[in-house]
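One chain follows as structure tokens, the form predicted alone.
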Amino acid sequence: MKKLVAVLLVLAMTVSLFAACNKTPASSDATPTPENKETSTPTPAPKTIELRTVSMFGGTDPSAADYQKLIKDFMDANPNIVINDESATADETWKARVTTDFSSGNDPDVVFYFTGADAKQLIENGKVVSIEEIRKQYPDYAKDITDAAMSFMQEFDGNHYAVPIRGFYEGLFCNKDLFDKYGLELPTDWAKLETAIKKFKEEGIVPIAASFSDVPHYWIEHLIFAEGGYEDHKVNPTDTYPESWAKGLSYFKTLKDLGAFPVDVNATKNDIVTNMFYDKKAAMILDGSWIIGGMKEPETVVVLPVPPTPGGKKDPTSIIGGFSSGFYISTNAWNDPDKRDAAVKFVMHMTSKNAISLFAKVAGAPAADVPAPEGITEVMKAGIAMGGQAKEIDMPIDSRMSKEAWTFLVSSIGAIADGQLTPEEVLTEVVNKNK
């Protein structure tokens, strides 16, 4: 009996000790020790994602400051995304750099670039992803863009790739105060244009601010338009070229011989001549609606269609305009799991109604349904009126011509103006390169 009691006591003590060893102390009175201290895994910081972006909102572009503000706002709202922006003026050198980057494997993640012929090589080489593909995963992508604006974005394969922000028009901007000062009529026809050129040259004022070294394409398309009219202008010369193209380009020499351009027109840069116009050192400039944002005295500036040449077929009201650029997401960024969402977020931020309202302050039709900009200037009113009165509106020639052919044409303008090459010689080679 004593042995049984002893065994029971031993068992009771063992159970008591086992229970004590396995008891979890209450949080209120337990002192953590290395053995019983609770541990938790800290939440890791979001992975930093870098996006390389390229755009034409640099240099003297009037939207440059707004674009940088939008980038800052985006990074503030997305602190784990770093935007490495490489914006610059959209001249031929810039366009060549963009295509070189893509062809050499240095693809930007997001690029604001032109559509049409400029984009064809990127699309054919699978360098950019279509909006249709993006919307399979992000149905709200580009949701604020109007159907009318998006219709200009359709490419040769039926898909859309670029998300537009604003449309544009091109026209002959005139410092009206200079015309008034010298008693000149605005150049609503060719005779008045030549009269103004001669008078301003006599007075030591550059009649027409222009650069043939990097941005002469406005005059290329407008002289062809002025001579050949809408039907000839919209031709894409793959087999031959209309005679009106050669006649139109011949006016480069006519205008230069009149003293219309800066004496160093073959060497000067577009930024320089643009500031020349802003500073009233030049009376006229042929440019797009985006030039308005940088004007120092917009109330003294008007914009007109380029008049028809003598005997030209162009309707006096017809202009060049439309939507011809937008934001692309590169295929490399789309295929990168880390960058895909960041790139989509960035483009949606840049193409939101709020962003488009900022871009629309400059001029041109907004790509989304947003209120009209407040405090609209006289030159902006003139631009709106010009667009509303236009009998025909056509896209620029370079939107349909091959990159090689267009680059050759641009590079030949100085030689045509100097009489070193004939328009026929240049256009024959343009057709060969445009096949």
Partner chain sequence: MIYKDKKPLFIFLTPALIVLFIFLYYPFFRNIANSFLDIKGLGALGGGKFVGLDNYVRMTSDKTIGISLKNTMFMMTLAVVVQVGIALILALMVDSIRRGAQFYRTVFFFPVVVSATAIGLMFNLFYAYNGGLFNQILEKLGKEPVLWLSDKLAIYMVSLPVIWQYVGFYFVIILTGLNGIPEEIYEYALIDGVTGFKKTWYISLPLIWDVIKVCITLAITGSLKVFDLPWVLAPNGAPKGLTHFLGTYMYFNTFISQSVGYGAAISVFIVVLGLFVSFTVNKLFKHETIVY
Given for the second form:
Amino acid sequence: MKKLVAVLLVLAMTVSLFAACNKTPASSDATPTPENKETSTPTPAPKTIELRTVSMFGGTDPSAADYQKLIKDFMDANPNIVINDESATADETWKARVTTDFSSGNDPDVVFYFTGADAKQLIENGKVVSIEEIRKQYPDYAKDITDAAMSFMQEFDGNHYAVPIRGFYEGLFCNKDLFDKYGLELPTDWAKLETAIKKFKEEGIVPIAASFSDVPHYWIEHLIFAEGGYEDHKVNPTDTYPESWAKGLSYFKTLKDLGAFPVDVNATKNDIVTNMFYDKKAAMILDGSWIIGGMKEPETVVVLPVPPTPGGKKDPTSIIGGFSSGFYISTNAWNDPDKRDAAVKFVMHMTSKNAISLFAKVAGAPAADVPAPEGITEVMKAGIAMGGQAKEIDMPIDSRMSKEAWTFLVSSIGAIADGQLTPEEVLTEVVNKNK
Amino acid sequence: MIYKDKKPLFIFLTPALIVLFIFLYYPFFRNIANSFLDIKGLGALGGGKFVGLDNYVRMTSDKTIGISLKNTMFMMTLAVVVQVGIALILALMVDSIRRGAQFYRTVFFFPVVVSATAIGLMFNLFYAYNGGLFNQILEKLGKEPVLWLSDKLAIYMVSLPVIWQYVGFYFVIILTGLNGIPEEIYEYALIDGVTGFKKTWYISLPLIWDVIKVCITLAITGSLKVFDLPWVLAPNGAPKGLTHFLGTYMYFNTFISQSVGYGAAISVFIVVLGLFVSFTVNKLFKHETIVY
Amino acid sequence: MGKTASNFDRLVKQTRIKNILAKTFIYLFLSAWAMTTIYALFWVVNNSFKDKTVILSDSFSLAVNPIPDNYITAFNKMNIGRAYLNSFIISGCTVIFVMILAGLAAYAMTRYNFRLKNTLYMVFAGSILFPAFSTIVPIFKMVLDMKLVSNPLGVIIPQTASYLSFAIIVLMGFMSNLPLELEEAAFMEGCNVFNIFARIILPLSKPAFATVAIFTFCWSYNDLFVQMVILRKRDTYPICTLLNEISSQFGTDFGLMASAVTIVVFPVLIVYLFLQNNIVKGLTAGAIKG
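Write the structure block of the form predicted in complex with its partner chain for the protein whose form predicted alone appears above.
Time for the whole complex; same chain goes first.
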């Protein structure tokens, strides 16, 4: 509940900021960012320090270019620090790679990574330094981050490790122009969703862009959420699973039978289906706020919460979202007297107000009080509205479950949708693997 | 008399044996030991709880193991029958012609030297539902596009490039064997009126039987090692794990699902299977070797 | 005598007619198979010079106005030069190590008689059956302990170990066919075994070494599995690993993918075209009969 309030606060603040901005378009409240001061104190160190950084702003990520630009700015301002950046698109393989890197003594110095279950192994093995520890020496570390955003970063041991930059929300993105063209209503309830699916299917447009072989994650969370509501979605199934999970997952088959997904849903890749949506070859896609960055015509797209299933317990306004990732400094870098200062400087640069507003430009609530990005698009407005109206906001399921259980569930979705496995069979096995 | 003094023997053999034992035999037995442990994550290597035969018991109830085993055996059959078969036909044909033999030899072997990753990506471009080469051909012919990686077709489509790529390898080996048959044998055959198909069946084949046996053994061990191409073409056994091979499923368990002990058990199973099949085939194909 | 001759002539004539038909069929079949290789490659290279939208709509047309954009993007996005260098360091060293170790071992195995000879042969032959999967995890742990993760040596040594047995057996097959007389003559003139190995065995076994070198090089260059596990820093990626990463990040851009495939295939194609004759020579000489 605390988290919910926090997200609401952040989102509300974003909205109010935008509102303020609309009234006073002049940049009267543009306070000089402290980042400028930092970089203007060059310490002419003779030694070149190399930092190895890993992030998920790689590949086609809409923030990739901004992230690289920030690195370049940082290196220009600190000529004695060289950043060797290794960014890649985040998927299960990438996550496994980061944890293996840490356990193989190949620790990156700074890593932008997930929190929660994904970070547990790192924290337990003392691979990353807590913000509390860093602040003892650098009291200004992460000072711009709002308390609300920071509250999401609290881990099982009560400490905070990652410095967030932007929040995210997940929702059903719809190509509104396609809905208008075929005289359809937006899928604000399940019946309308089914109507839209049937109509698009007839018209030869893929109703919902999705890839079960790659990233069925969003649909897993949202179908369970739509059926079981906030309370059931929160459960971490270690002994047994809530009935609503099975019911929720059974909608994979319902939707598939309606012809909601692309023909090659079981063999395609997430990038390909995302492009389908961008190119207006698909009408809807369930994804996170980062998808906005790549949109070619963001003015024609809106985002809605997934409607509750018939008889489902979810509040129609509730969404999945929050802050789930941030910058970590590795213990290795912290204990290296040369690297400590450089690593802290780097993270402070990447989490300065200036940087955060750059990241937030793409989508999602910024983790600091920053002026609203210029030229806000329709879809971003819709996203902000969705966040503002949400009654409950919860974190995704995979932030709670064990890796083995989660990968098993993910790899079973295709079979569930085709009716070759029942949700009950799969969930029993998931519980076994999650013990 | 040169080789009476056995001392240099050590200098010749020790380096190879050291490398072999430390980096092949030790890890191999270590891996067998790992298969009796429950290791959660690669970070926990060297530790792990002893669970006895649990990992092996788990294999018996794992449906994906069944699929992977079936696919691996399917690949093996294809490799022995189709791959070596086509290679044999091509080799016999190239052996019978003079002009262009060199050209065909170059072209046929070429896919072998190309990385499986590159070939996998290439076939990705062929199979793509929207705009792939195959569906563009169908479109030109006025046909409906086909989902090449559907439940039914996927395993064939994933096997196709694997088989296609290595035909050239066996082709070169068999052709080499054919070139080794002395010309006089064919001349005698011609005098006796043995030509064409009969010549191939009664003379060439028995004479290169040993070479074919080598190819079959290589095809069997090779099909157990299949990894790169399916992994690039259909990651995680897409669709729905239906195109998993034992190798890709072992990788999935060890490196993605991070249940290292279970992955080790699967790899032990791969070796046992390899030994068993090679042994059986050698027994089955026992055949008089003809010396010429 | 005359009867046999006329019978022979008739047969030759018959075969000639049949031959023309058969030859046509043979050439058709061979060319059809050759097309699968040539056209596949041509399709990729051709499309690497087109814009991605053109590929989706029409991938058959010849790229009349070739655009280098895909290559520019590929070289900008990835450090391809560096990856080539890494590949050649890794595969080059592996080839050298394998040839030295296998050459010495094969020589000893074919020339000396000793008690454990058969056992050792089993040790070599048996290890060919081990797939990389069955050793990779312990090797990863060892490489980790030796602090060789993301170091080319961490790949070179395990690769050497796994190709060694194949090389020893191929070389043994070849060396056992070499006549002993030369060695005996050299021995009479006072050469010791090391001289004999360097001056006689090595030069004579060149074709077999070339075969081993080509196979080892191709396997090492194309081995995604071990490289993917051991090499974890991007500036240590060889070309194959880099290609795999490009595909996972830019898989939707067909033009970029086509140019990436071309970039990877090109060097092996060149190496192969130059060295291809040796493959056959080396295999002919011994590998098969042995």
